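As structure tokens, one chain now follows by itself in the form predicted on its own.
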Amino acid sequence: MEVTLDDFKNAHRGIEPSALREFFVEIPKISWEDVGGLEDVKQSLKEAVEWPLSQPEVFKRMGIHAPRGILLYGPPGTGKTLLAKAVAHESKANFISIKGPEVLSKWVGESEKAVRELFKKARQVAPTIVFLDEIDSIAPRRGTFEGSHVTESVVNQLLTSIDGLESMEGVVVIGATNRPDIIDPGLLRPGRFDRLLLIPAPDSVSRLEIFKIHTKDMPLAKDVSLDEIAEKTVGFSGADIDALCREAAMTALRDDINVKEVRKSHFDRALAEARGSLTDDVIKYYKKVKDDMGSSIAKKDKKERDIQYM
């Protein structure tokens, strides 16, 4: 965010800097090769994001509109942000990343203004992927909060920005959340978030790929079997595996600061202290959420849908 001299003057008067903030635009360097496993999710993202942005004429030829939004949901550490960056890189699209709480302000109208400016900037630099991390914090189910109406106003502004009168050509919105069940249902209908993709716990094959990615620059001893370690790490997310590899290397350095390679014993000691974050209860919870939500909210009872879409 750019701060002017007037902002400093206003700070002394208790006035917050303007919501006309400069959002950071980048083209990520993360590619599909940096994402282990998740082949089905990658293919869905290619179809929903990469194809419309890199080959828009294909959709025009078929007489259809590209999806406007995709919601990535699943347990923490399973690679939602990584996937969003990878698809932006492969699409050669600009990438604007915003964490939900960053657009919230205690000043009246500033939060809604920030959302408007976000999408205005995205349209200016299209093709663009707008990544809304922790989207549940700015778009919770309306009618569930008492007191301030700021949250509901932000949800309304978000709905209008995605599905309003202004063209969203060349702009795709990707949301990420660990709590899809509390997101306002109005966002989850076709025309807003067209696809709801569960990012699952990695299986043994995916875990092996993730281990290979995180150890590609690590000097491993001949007695290290990544296949064996992958089989032992049931319930580990991608973030857990990254932490395990880092801890194994740190264990080696603690033994000898001049060590030349990481051995099996170092991984064994790191494993003895590590715990996977994806318990059976967590996995069951997200499977239930997937069953309840389906690929879109259209599976819900019609009367319930009519109320939620208002």
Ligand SMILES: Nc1ncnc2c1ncn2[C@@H]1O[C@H](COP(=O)(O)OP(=O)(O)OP(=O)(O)O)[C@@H](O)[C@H]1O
Second form
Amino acid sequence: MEVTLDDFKNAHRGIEPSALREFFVEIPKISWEDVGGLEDVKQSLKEAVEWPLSQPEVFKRMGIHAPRGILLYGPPGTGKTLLAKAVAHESKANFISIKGPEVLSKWVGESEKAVRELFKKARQVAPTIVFLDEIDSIAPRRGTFEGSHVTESVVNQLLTSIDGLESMEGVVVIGATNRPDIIDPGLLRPGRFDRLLLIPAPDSVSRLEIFKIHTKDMPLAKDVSLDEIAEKTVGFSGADIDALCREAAMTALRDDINVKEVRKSHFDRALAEARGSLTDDVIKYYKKVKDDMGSSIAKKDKKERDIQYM
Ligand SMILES: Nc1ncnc2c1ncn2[C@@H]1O[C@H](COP(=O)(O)OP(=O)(O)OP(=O)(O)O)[C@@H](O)[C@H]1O
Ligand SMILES: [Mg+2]
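Right, the form predicted on its own is done; let's see the coordinates for the form predicted in complex with the named molecule.
Now the full complex is given, and it begins with the chain already shown.
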């Protein structure tokens, strides 16, 4: 077993090296260019994450706090995970990603400690983005599941850890979820996840951008009009578009393994089999969640929140 300098330092701090090694630290390779559409969201993330991490001094100069936590919510496959990685890349920040269900399963009986160590590690390698993916499974409303002391103590530890972050420490927490309505409201108070960003279903303009990204390396025949396909694919998420492009290329290959181009007919056949996952009901659900969250959270501490929002 290799002993790193980190381990040595940690031994002196009383941190078990084995626990720390479980967190995979990286600077992701995904950049803004890999994320189609979502221009408003990208701008918000630049302000709320990139600026505070890359130039914390400007916030100090202006006498304002940068947000500690940002919650990305929205339907599956719309680019939440992609965005979190891209903002880490653009901020040249380390990225530690933890999936909610892992916290409870991988660290059975130790999840509270794991959360503590996660934040310790984040500080050590700052600037860092701590990405809590599928956060609804770690932090459902306390008391949701009767007798669930595990989740309750994990949520409490998470709150304590986020509260303990100093603004100049270079650690920002990004959470992602499909179910913002079941998250513990304690997490959404000012000073915690106080910026909520809906990652919406892509409109036709965004879909076109996403199609361009996913056909970037594809030899497209002249008869393929991405504009036209983007118009047709109402209800498709980024993930659906990715899958559709792959299916069109596979259709071409199935016809002829020596094929040189992907043609309109291949896309048409792939489209005939495909369906977007973002139905009207799904869209309505997120619209309602957005309205509800806006009124229940923002009103209460409006003054304080305005400052936090920058
Ligand atoms: N805006 C986008 N631009 C380009 N590709 C996208 C976009 N959104 C989604 N995709 C494609 O879909 C895949 C899944 O996206 P991602 O994992 O970011 O979705 P998500 O919102 O995190 O979904 P979930 O809620 O299921 O975790 C990406 O790897 C990418 O190929
Ligand atoms: Mg995701």
